[in-house]
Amino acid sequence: MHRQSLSLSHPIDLSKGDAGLLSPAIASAPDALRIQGLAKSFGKTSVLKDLDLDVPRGSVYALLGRNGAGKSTLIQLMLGILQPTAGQIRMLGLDPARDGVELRQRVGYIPERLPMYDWMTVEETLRFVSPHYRNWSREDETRLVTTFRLDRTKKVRELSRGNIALLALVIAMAHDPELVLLDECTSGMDAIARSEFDRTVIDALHGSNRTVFFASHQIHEIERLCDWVGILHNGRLLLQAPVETLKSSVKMLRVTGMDKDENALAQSPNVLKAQTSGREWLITVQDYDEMTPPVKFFGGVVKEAIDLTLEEIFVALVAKEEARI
């Protein structure tokens, strides 16, 4: 298995087992989840496509993906909603379809909408949902709601969008969760919402030891929470690795007296975009090397490597598989 391949042409490769059997290394692995030559088709529209993907124990992994790319599905697979077309996952070394209620008492979950009975208040809304958890901790269920500011006795339906996600995150985190999982939880927030709501969930969450799974494409806002990242793309994983491999193997590069040749350019595997700005050109390359960076570049001379956003490089790379569809 190559965890930290980042070539957009060849996404992680995990070994395939028999059809129903699990490979020994994904039957092994201490990962929160595994999941191995995943597929799910609806009819003939093909959502997920022999999909790979590893969440380590205790990291806090971004899925990233347009709309429409595939993340909602994959959770409602993960949590056993869904049945796969092809493919296995294992989470928390459980089997969705096959232990979905030990599952939901071992992971939380926070979908894009959850549902709530609006004329209920808080409170009540807390008191109804707790006895399905074995775990429920009343003492971190009110540190929670202490922390988060909510009022027990307003109802569901004079909450904010952004206190109802906090409500949300109150009854995915007070039954002791070893996963949470986040499914655009922060779509349909303001920026200082989205804001006020990160930053709380990097408070609950920090050297708690739990996995976190985001799925979200508001990523400017994912990129200080997370420690690995992977890029979903009509039902394909382009990659996955740390965040911070990722970061320091994507750069704009500002190279001086190069060939003008776009199109060589735009063949080049390891360039994802260029563009010119004067006598110079700014170049997006991937699998950059920083304990050897290139001191020549098309025959130009390399003057700085520029460091990317998150965004950034999500963008080049999503547009380098565009233009090769």
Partner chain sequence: MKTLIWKEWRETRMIPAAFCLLFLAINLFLITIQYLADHMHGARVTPPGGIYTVDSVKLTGVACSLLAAVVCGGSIVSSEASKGTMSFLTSLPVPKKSLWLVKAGIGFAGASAALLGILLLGLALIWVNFGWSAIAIAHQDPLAFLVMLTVLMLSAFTAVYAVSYAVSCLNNQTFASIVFAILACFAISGAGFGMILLLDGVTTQKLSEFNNHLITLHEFDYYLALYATLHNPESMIVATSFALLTLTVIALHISNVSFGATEEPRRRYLIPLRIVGKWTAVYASLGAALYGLYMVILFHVQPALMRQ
Contents of the next structure:
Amino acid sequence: MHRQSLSLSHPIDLSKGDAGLLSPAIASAPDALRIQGLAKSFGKTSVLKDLDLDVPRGSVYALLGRNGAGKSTLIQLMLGILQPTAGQIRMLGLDPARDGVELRQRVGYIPERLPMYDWMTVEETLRFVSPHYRNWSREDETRLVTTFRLDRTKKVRELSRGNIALLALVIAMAHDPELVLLDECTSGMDAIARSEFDRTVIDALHGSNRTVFFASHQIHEIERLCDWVGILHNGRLLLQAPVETLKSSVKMLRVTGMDKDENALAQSPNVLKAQTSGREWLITVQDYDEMTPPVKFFGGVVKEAIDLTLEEIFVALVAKEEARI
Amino acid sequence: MKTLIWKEWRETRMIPAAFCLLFLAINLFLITIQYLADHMHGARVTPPGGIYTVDSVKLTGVACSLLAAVVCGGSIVSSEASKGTMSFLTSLPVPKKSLWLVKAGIGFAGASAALLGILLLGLALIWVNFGWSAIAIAHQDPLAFLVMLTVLMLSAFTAVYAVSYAVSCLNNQTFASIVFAILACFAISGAGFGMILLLDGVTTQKLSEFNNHLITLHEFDYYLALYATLHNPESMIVATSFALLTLTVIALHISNVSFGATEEPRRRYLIPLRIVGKWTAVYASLGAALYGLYMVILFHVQPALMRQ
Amino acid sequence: MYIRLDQSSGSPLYLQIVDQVKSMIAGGALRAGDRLPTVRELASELVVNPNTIAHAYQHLERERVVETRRGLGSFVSAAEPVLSLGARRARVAALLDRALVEAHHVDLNADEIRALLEERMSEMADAERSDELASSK
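Now the other one: the form predicted together with the partner chain, given that the block above is the form predicted alone.
Now the full complex is given, and it begins with the chain already shown.
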């Protein structure tokens, strides 16, 4: 097993109100999703290998990964649509393979391709879906439909893609789910619809101990919303950590007067990227300690530690992993 | 559950309507040709007796009903996959069995509606054009024969539907499913006929051997039951209906196992082979055992009882 | 409350919120006793994870910039610095160092830097005074 994990200089203890800022009651609750040793192969192709993943209850967890990393397969396994080749999944304490129907009562799922019957109107779609859920709330449904300004009499084929996604969100939320699963659903949405969508997800978090799981490419959009992030690469989880921990551990150092030993730099496991900028070097490291920031680096002087966006961190981590293989 | 039924019916209801219309259209077309032929001067277009007869109505009726069964069965599952809405259904908190059941049921309801519609239209056409007397059945007991024919027809109809439904569960495209279903029905009918011919050939051979004193009565007795069945219309109808109902059950089993099995599209086609293999093994051994038991009773137990 | 978040800078969102609240207070947009929006309200308005807002508010509370009254909400506290002079000096020193490095790079000499400093300080004082005049009318 070969996994490069984020080496934290100070371990994060969730039970204290420190990183993640979950109240103690929530932090000690069992995980919303717990995956151990998961593997999935289709014939000879191995899509997921020895995956361990934990999503704390009440968190907003973002699963990042390149196309083909295995995100959609993972979600299908989580919902019980596919069966694992090996390993264990417990979602809200249930096994998706055995208790799929009960799980789908408690989970709101919005898939990438938003399949719906285009001959049905918005109203017919809602009336088609609602009797199956025991916790369906007519008030929530009405409130959401009004907020999104959806025309109940319009047929689904007449709706824009953004409106279809909003309809899917109504269906996913109106039955008071404990866990909301979003698979790349805002791609192709215009900015306004996307903002409405995200705002509804944020509002839904209030006081309900609801967990949100995103699988997405739109790292820029996700960065505002999530407090945990997991990076999937080549079927394995590269790392998972609270976003703030990640952002405080992965920084870009501006260094002057360094020995230009490129090989040593590349070999060092904590150096993700190294590039020159005039006479200075910009080194992306993954073990930055805010308590005791480094003053010297490879013989040079550290002038500044620059914050990186989640997207930059993701790109650097994946690039390092790919260079290693 | 109720809303699932509503949705399936809304999607299916066009098919029976379409097939009733098709049946009507074909017959009107034939009537027109007949009319034109009869009233045109010169060359005769229709064969002696006419192109539009009671038999033609019956034939087109049977063909349209069976086709309706194929289309209803063959499209109801694969159209979900081809439109991509299958994942919408499977994401609902409903067990797969319920989804399968509602689809099978409503598809069959649609096919039955087509059958009923065509039957009524056919009777109306016959009554209007030929009168009730045209529907004569040459048999000593018309009512019983009619009942048996109905049973046969319904068994065939159900079997065709079930086979098409099974094909639909294995295939992702509606058009391909319908084509494969038709081919499968023909293939199965062909196999059935082939087997009957084979059995007939064997028993006839044995009969001639017996007549030429090549085998004893005792040996021939084993083939007698089979021969009698093959040459008796009533027993043939019973046997065929039974076989068709068995086929229906097997097809439904296959469809149940492969419903929503989107996982490995290639391996999916092994499912029917596996199930058919299992059923054939079960049935063949069961059939052989029963036949053997029947022989034993007929030739050993019964005479022994009679000797008492 | 209008807060503009710059995601491309990479700096943590909660710190950006903290900084902007502080500059709103320094600039007079927020006064002692003003009520801040609830975590939920602000999270919804900015479309940001409520935990981030909560973190920012906790940070502000720790620095006694903001105080929370049970059941009523979070309010801007009367300016009572709690940090020692040394800690306060250290804070500003770090920021000054960055400005000085930049000034060095663009070749401003020591006198020019001091003049600039005086300029900026008197401008801020002027702005504060005119705000007070405007609000008292």
